[in-house]
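Here you get one chain, nothing else, as structure tokens; it is the form predicted on its own.
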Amino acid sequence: MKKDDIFYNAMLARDPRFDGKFFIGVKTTGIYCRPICPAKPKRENVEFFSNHLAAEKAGYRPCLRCRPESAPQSPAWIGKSALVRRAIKMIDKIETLEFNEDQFAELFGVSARHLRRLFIEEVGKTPKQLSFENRLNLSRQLISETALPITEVAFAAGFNSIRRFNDAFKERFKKSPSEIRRKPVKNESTLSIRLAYRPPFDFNGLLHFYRSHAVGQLEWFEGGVMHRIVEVNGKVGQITLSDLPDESCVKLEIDFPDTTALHTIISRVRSLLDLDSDPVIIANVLETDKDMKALLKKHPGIRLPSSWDPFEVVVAAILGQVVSVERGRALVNDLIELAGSDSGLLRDGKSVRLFPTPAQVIKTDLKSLKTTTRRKETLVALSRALINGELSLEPTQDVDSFVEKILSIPGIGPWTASYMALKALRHTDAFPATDLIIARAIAEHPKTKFESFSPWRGYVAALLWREYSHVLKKTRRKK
């Protein structure tokens, strides 16, 4: 069966696995849209785009019933070269609308003007048009899915002034923000918005996990629902999350006091949960091997966990070196209570701390921290590398580059710095093989090769934690 047979018969199915790996350009209309959208249009009047810049590049817009910007994203899509995908999956963390071509084309060592070029060859539109139109998608999703007002959307997506809102909106989606809008306009201060992702999601599992690694009192856990508290740019809030698997998607709702953070927040929930992982692509290369394939059947639609924030990764990193999971938990909660501050809200009629910055970190007298001394100047060593721009936790930076230069920080050895690139850079291939369950998971498999899981053997990783983990604790209690 031709390629495109098979996305015409995934668009009839509306089958949501294949949502944001292709677009359907439907020339009747002049519109794309998402394979999980109702419309039905006929064979010989579709074709199909890998990504959503190649469809709007053949002259395409965005369809107003599925919204093709809600979809998954997957910027391994898009791009040819390894420095446009970088760059790419850097704009989407871009927090203000303002974008200067020239510090942004610094980041890669390059120039803005070869950067222009790259990306005009392999997606069609600048980085600085790139970045405009993602904050004009959040926007639609704000108008569509919240009760938000226009003014307050405008704000969130990074405008100040309504007129230029407006007329972006208009220029991009060919409607005006209250053309588009459903819901009446209300000032709640929560709002409910719904993330996408491919199925299977085993959302369960990453529960799991950040229940047993809960920061502080920052994350708490009601049956299937996630809470956390949360700070951006001096600001606290909080969020919750669940999952609704009858539509593909995780509620997010957000009770923050700044909307322009929206963008933000939104940002970070999709690396904490790995809503744009692609489960199909992981499962035809782990179910290549028999014991893989049986694990991946016991936890289909397996997630790389990580954390609200990279430095929270690295300090639960470093205080969990040899010592059990409750114990590295009580650890970072100390450090919390010694050197976080006030968040200004309540917990059970406590104040909740803050996670501290690498600031505070350094500013602190962890003499009542109970680890050891050669912990403790780990931490500040690795503070002050931040702080000084010595070392730096951007996920999109050389993975290579980074473990050589955290491990010129006394204290950090080749099982920390590989955990820490799994999960505080998030790179799929990380395999941290020394890891006291991950060791013994090997064990259990003489007959794997994991060297042929790559580039996906952090999700082998995280697959092993899923299933052994238990199994260690079990064995532990016995002796």
The other form holds:
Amino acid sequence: MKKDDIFYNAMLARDPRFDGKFFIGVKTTGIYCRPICPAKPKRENVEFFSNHLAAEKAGYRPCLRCRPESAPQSPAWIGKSALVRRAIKMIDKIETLEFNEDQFAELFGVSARHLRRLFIEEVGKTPKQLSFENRLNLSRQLISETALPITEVAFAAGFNSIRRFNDAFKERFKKSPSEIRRKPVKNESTLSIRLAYRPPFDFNGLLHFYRSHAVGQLEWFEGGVMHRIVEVNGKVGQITLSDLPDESCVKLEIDFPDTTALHTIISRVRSLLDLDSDPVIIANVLETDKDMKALLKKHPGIRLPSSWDPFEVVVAAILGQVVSVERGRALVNDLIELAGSDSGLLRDGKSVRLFPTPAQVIKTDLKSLKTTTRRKETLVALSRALINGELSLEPTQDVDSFVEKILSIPGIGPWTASYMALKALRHTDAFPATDLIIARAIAEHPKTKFESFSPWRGYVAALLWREYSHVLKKTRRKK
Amino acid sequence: MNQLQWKMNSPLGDLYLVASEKGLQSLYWKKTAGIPLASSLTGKDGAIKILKQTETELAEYFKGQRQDFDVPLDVTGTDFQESVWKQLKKIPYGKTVSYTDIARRIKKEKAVRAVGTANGKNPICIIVPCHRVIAASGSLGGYSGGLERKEALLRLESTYF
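Target state, the form predicted together with the partner chain; input state, the form predicted on its own:
Zooming out: every chain and molecule, the one shown earlier first.
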């Protein structure tokens, strides 16, 4: 069977596991679709693209039914150069709405002109156009899934002028915003949108992890639902996450006072739940080992838990050194009460405090925090390095140099560094082998060659934690 | 249980009302996370009716046209807290009492501080008038919504100048 036939069969089956892994260009209409699109074009009229950018480069525009821009993004999208790959990731994550090409290029140590040239060559678009399109894509999702007024949608997409927004929208989608609107406009406080993932998806595993590491009063859980109080650009709101397995989507409810933060919130949720992960690629590697295959069968679709904000993870990692998960959580809670600012929201009648910023941590007298002086000093040194810009928690940076830098902070050893690389930078190959639970799990599988799972050893760690964290707890209690 | 929240603009700032179909559950000067905010007060939902009644009664109160509230309450606390809140309800409009008075009324003279804490945990401000409790010395004491609001409420009831 030819590769294109596999694509065509996957398309006919509307198999969500392939969602976002390839796109179908329909020559007769000039439109490109996701594999799950209900439209079924003839074999001779289609061509296939490995990513949406290639389809657009070939002159196709996105389908109005399946909305290719809402497909899970490709985790292993292979641009020709690492630079373009990193830059594209960065564009997807960028938090401000203004896009300055010179500043952007500076992040990668190249000139804007050079970066533009590379982009045109590989993607067919400039970084600025790409960032612009991402925002238009977001606006279309908001128009078709929510009741947010179109003016607000335009703000959320970074437009200041409705007319410019309407023109740009029509240019890209060939229809005006109001033609796409399905729901009557209501000024509801909560927006609900769907974020697609590739099944299988171990939502319960993620929930289990986040529940046992719940951050202060900022996160809480009811049944299969996760709530989180979030702060973006000085404003505070709340998100709610639940799984819709029948639709291969996560339902994200956002209650936030400023729509311009929606883009940031969505991209943070995508990484919080590791939605762009490709379970098939990971399973292919992990299943080469009998033991891991059995574990993966128990927990299909394992994802990398991380956190809402990388600073929260690194702080929790330091305060969690040598103590139990519960004790670590209590210390994080104490730090929040001590150094965090008031969120303006209540839970059970009590004011909830936000996670402190690095600046707040160094300004606070940590005397009453019940941990060692050494750990407090580490906390302050780390916060200071982040403020000075000596250290960054940006996920697109080079992991080895991050580990090297963070190890130079007194009180941070290999376990903490590797844990931070995994949880804060979401480095898929980090493997904290000296972790209490992981070390024990490794002993349970003497035949398994853990180094063979590269570059997915982070997922192996997630799998081992998922399987063994409660086992270890139980045996501890017996003693 | 179906809970709903409603933001009311009062002369003293935004008030957040939370109700179930059984009654009003809380009334705070801050929003409670995790409870959906109603987009309007139309419809036959039980909680909506409670919210609507509360808003109407509060509006009358702020205009000085109402002294007692009729809206049903749906609150639970410890036995001690509930006994304190019951005493709060008995403080008449325009009067103030001290924390010591409340302690005496529930026959626990020494529990003055506990009374203060239970008072502070009152989930329904204004309607359960915790603002009418002041320190024995005559100073205002504390208030979860800020002392300015406590003062403004007492001034509205014209007992504090």
